[in-house]
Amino acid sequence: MSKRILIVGTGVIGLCTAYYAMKRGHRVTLMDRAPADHSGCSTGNAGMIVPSHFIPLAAPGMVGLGLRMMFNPESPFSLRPRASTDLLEWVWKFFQACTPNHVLRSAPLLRDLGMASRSCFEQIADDASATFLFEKRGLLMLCKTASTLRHESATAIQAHKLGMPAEILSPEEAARLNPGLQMRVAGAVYFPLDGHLCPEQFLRSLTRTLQRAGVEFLWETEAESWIHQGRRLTAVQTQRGVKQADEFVIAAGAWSPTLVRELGLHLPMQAGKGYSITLPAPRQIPCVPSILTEARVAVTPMGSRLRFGGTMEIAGHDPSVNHSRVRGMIRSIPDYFPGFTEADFRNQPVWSGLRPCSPDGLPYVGRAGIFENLSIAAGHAMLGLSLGPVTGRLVTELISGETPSISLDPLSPNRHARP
């Protein structure tokens, strides 16, 4: 039955809810504070697939690494401490979950939700109205030292338990998979299933077929407060009028939990904001992208560009650019590859973005509170592009009625709810 479906957010996890929606016969609008110039979090970054990905942020270890680097301004990490009982909640909980059987419960769901998604790429990329290329050449896991590169190596054993194929490299057989580029490395872990795209490429073309479709976009239109009956929502007070819906799904990101303050449902959610440039004309181009291990700086190419991205710096809603932590990211660049230099990136355009991190490591997927026709699809972090197409998937069975073909329980928004 074709149901009114309202979707709060367009970026990438919105526009493939929609898509999806719209392949189900809904009729569907997008709405979204922000101008049509697709300027959010999903824009500027890596723009990689990543099935390998599949431990999750909060893991063992992390808070020591995180408090070693917290004090270097040029970490790859930082924490902006501040009066804030939704940042200490946010540190406790992920302090919590870093542990190994959290682990070993939640990387076979990633590596479900990371293969799922892999194959919805190739289905969207097959569409007939497609204008983006989604290659499939793998992922290196580039290391500086022997040390990382036995940490890496534990990653890939337990990738191959998990049934996903993970290749242990020497210098010599990283640099053939890219040929004519200067490396300076220990050795390397190569994820083959993983892949890669232009993000922006990727919005344009789902914005195109959704708008060819008939689906409606309210750019520049904020939600105020909800209105409903009993359990269910029936529409959304905006500054452009009343909006109503049958279905409601909340895809914003980072302001996600502001959104369903109002409504009782409490969202542990800190922005973790992330950096990138991208070289229009870079002196050499790799075939495979990368993640510089140490660095924590992503490297992909983009037909004739070459974008690097990383940070995590939890410094609240704040978009300002931190030059220190992109500073810190361009000096670790030569150190990995030895044909760039500092002054490559210089007067290069700094990007800025906000990532939506729950504090488990793991997004809310699926129904939300006691609203019977609100569902949340947010707090992906670092995974937002590679788990949005299977996220917009699910959440559009669950919303047609269906049983989701991959279990939602662990993602359900309501596990933080407090008493």
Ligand SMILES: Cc1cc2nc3c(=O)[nH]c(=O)nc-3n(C[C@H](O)[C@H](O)[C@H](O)COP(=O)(O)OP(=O)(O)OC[C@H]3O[C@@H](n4cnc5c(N)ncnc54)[C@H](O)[C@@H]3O)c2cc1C
Second form
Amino acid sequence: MSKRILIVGTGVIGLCTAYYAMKRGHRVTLMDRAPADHSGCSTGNAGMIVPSHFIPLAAPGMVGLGLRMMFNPESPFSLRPRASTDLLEWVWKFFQACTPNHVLRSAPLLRDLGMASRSCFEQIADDASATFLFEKRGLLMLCKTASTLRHESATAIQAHKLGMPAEILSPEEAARLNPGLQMRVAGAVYFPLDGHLCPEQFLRSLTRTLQRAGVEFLWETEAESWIHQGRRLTAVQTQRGVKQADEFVIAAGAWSPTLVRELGLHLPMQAGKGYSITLPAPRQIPCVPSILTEARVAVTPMGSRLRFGGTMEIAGHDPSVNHSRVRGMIRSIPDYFPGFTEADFRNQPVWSGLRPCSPDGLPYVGRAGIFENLSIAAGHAMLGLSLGPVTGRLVTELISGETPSISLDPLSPNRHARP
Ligand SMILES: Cc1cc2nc3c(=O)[nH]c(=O)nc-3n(C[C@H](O)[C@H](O)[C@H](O)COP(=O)(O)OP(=O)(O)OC[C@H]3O[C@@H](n4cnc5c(N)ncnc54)[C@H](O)[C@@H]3O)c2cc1C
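Could you please show the structure of the form predicted together with the named molecule, as a counterpart to the form predicted alone just displayed?
After this comes the whole thing, all chains and molecules, with the earlier chain placed first.
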């Protein structure tokens, strides 16, 4: 049965949900408070589609690593202390989730979601109206030191156990994948199933496809409050009036918790700020994307451009650029790629985005609270692009009255509900 679906948020999660809902024959409206150029976290990200990232952000060792990095102003991680019970609760829940058991339970799920999403990207790219390129060249985890390489090799062994290919490479083998690029590393782990794309191109392509299919876009329209009758939402109130629908999906990224608070829903989430710089004419261009493992910098070729992305700052919803962190990111690049200098990045614009981070490293996908026609699709942290399409497909299955093809129980938005 065709339903009226209202989706709040036109980031990658909202657009992908709209895509699958439209394909299923639903009548879809997308609403965003931003203008039509997509200003959320989904534009300037590193563009990696990474089923290899099956270890959740909350994992053993992360608390110690975070504490060590916090006091270095140029390190890739920081947490700005502030008097906030939400922040305290998030930190406590993150700490509780950093266990081997949590990783053991989450890794097969993240693998399944990642692999299913990769197939979805292939399917969307085959759509006649698609105008983006999905490149399948894998991902190199480049390691400067032997100890990092040993640690990454352990992840490769875990990947094998989960049925995912991964190869441990010598510096020479890694160099063969990137002809013409100078590299100085101790070795690398190669994940051949990973892919990449230009996120802006992907969002533009999807937006055009949806517009051509008759999906309604309400730009510069902020969802402010809700109207409901018992257990059913009937409409969302905006500054431009009321919008009714049969089903409501919150895909508002790092701002989702505020939007559902008045409905009594508690979604612990912190914004994790990251930056990217895109060189329009780089000195050298790698063929295969990589992560500079110790520096936690992602490097992605996007046509003739080269994007560097990194840092994770837990500092509220402030989008301003912290130049010390950006300097730290830039300084690390010549350590791995000696063909680049810090001067290459001078005067290049810095993009910032707020990742929606749940405390256990798993997104919130599913029905929310007591409301039978409200779904949440948010909290994907560092994996929002990778998991966008599968999230859209699963939410569409849910609102179409089907049993989701991957169990959503571990992703329930109600998992942190207060008694
Ligand atoms: C530096 C960096 C690199 C990254 N690299 C990768 C990568 O390589 N691969 C990967 O998978 N992920 C990556 N990510 C993560 C990814 O970008 C995010 O997980 C993803 O973009 C989140 O998408 P979203 O749709 O949930 O949120 P957003 O893109 O933030 O979209 C939310 C939208 O909701 C709108 N909104 C909010 N509140 C309201 C309201 N009340 N009314 C109306 N509209 C509202 C906002 O305006 C916004 O447009 C990276 C992130 C960063 C910062």
